[in-house]
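Only one chain is given next, in structure tokens, and it is the form predicted on its own.
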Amino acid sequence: MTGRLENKVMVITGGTDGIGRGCAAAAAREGARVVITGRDEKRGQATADQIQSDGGDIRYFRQDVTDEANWDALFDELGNPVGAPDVFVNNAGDCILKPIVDYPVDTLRYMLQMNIEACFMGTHCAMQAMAVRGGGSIINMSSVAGLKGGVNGTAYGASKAGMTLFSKAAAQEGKPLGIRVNTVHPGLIWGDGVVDAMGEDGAATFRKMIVARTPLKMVGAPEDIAGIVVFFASDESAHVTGKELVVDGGYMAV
């Protein structure tokens, strides 16, 4: 099936690499007019250039999702070349894993800022814009860590669990406005971010543990999440809101 997102305007925060980049590429292939945001201008423009070379309609906008002024600038920019979004994906986030006894309070505040506060600001702005245009779909990228506790994941898990409940409440508020809000909960999706968070040795050990405990005996790729995001973005999910969809190879089932 092609053209599932034809002419839809789709904004993806943290779209410069990993899951965000995979979602951007998939959305562009389905006909969406894509805007990706992120702090790394070099990586963001390279991602946009690559997707454009493959025939996609995509723009890159530099954004720090923790800065409220950046959100105003983003939506001012959207109003001119592409218009209000039909789909908004709060994908930007961070993961810092440490034992709770070693976890600095400042780092906890940063995690909450990245994974909850930024999601709030994105949803807030997107809902305002979508209410004017008559509806839309908001997709918030949570994690299996937001559904199940894990060692060294107290701050990360709390932030993602907060995002999940926030999204359910937002879905209730969005109903009369024609706005759907859903969450995606990836398991281990392999990419540079995993190594950045854990180091090479830690990431390798974690991967082996996850594979051993996962019924499908594999870790995921950004493309595995991208297909789910396209579904939530498309009219195929028009009757779905306030839901969480787990994409983890069966990890949560055991």
Second form
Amino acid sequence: MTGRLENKVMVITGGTDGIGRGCAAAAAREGARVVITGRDEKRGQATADQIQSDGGDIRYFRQDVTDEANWDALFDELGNPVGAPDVFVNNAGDCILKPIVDYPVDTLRYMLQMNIEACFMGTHCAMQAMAVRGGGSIINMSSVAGLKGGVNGTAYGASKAGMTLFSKAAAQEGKPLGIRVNTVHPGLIWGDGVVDAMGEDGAATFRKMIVARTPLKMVGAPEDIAGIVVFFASDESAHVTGKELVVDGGYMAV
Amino acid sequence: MLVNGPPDVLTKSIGQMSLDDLRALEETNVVEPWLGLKHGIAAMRQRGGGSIVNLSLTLARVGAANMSGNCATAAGLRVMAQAAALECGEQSDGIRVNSILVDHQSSVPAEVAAAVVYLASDESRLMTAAEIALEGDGAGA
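Structure of the form predicted together with its partner chain (previous: the form predicted on its own):
First the chain shown before, then all remaining chains and molecules of the complex.
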């Protein structure tokens, strides 16, 4: 099936690698006009070039989601060559896990900045733009950690749970404007970020532990999340808002 | 016994709300109780156990228009308390962490006090990572 997102303008923050890159590639295959944002210009341009060479319509904008001024610049730039977004994916985020007694308070503030404040800014700006054009779909990338507390996750869990319930409030406010807001909750998704965060050995041990506890006995790939994001972006989900979709191989069910 | 809370409440739409509005709620409703948890757990480990109660809102479980900052911070506090409870359980340190979810419109101080006393006492010794929602109409269920 192709053309499910034909002519839709779709912005994905943190779209230069991992889950964001997987979503960008899938959206481009479905005919969306994709914009990815991220801090790393080299990686962003390389991702855009790759998806373009596969026939996708895609642009890269440099953006640091924690910088408030960057948000105005992004929406100013969008207005001109691409137009207001039909779909906005707040995907950029970060994860730092540690026991609460050893966790620095400024790292907690950084988690809140990356995972709640950036989602607030993206939703705030996208809702204004979408209200003018008569509706749209906002997709916020949460986590299974945002649904239930986990060891070493006081800060990360707080930030993802915050994003999740923020999105439910946004869905209520979006209803009269034709704007849908949903959250996606990946379990462990394998990407470069996992090894970067934990090192080769740490990542391998973590992977084994997750596989053992997951009913489907596997870890997910970015493509597993991309399918759900395409669904929430498309008109197939026109009647779905304020919902949480868990994609975790059954991890949360046991 | 440590009681964190109650949270600040702000009624504003996402369009009207500024980043500074959100940050102020995060500081009062997430960062401050988190600091209470962090230092409370460290102190209670020295003395061999204790009970920590976080006062939060039923908006931790349901979205409501013009309440996005309260929903976000209440949910953050709720999951943070669960995570801290699990960390205490893993250390077998005798510390319990629970939440009381209060309805921002209808909860009565005496009812909140009764729930706090229960969670402080040994009557609730099997309760941790749990919550008591004080919502007469069951709206948050």
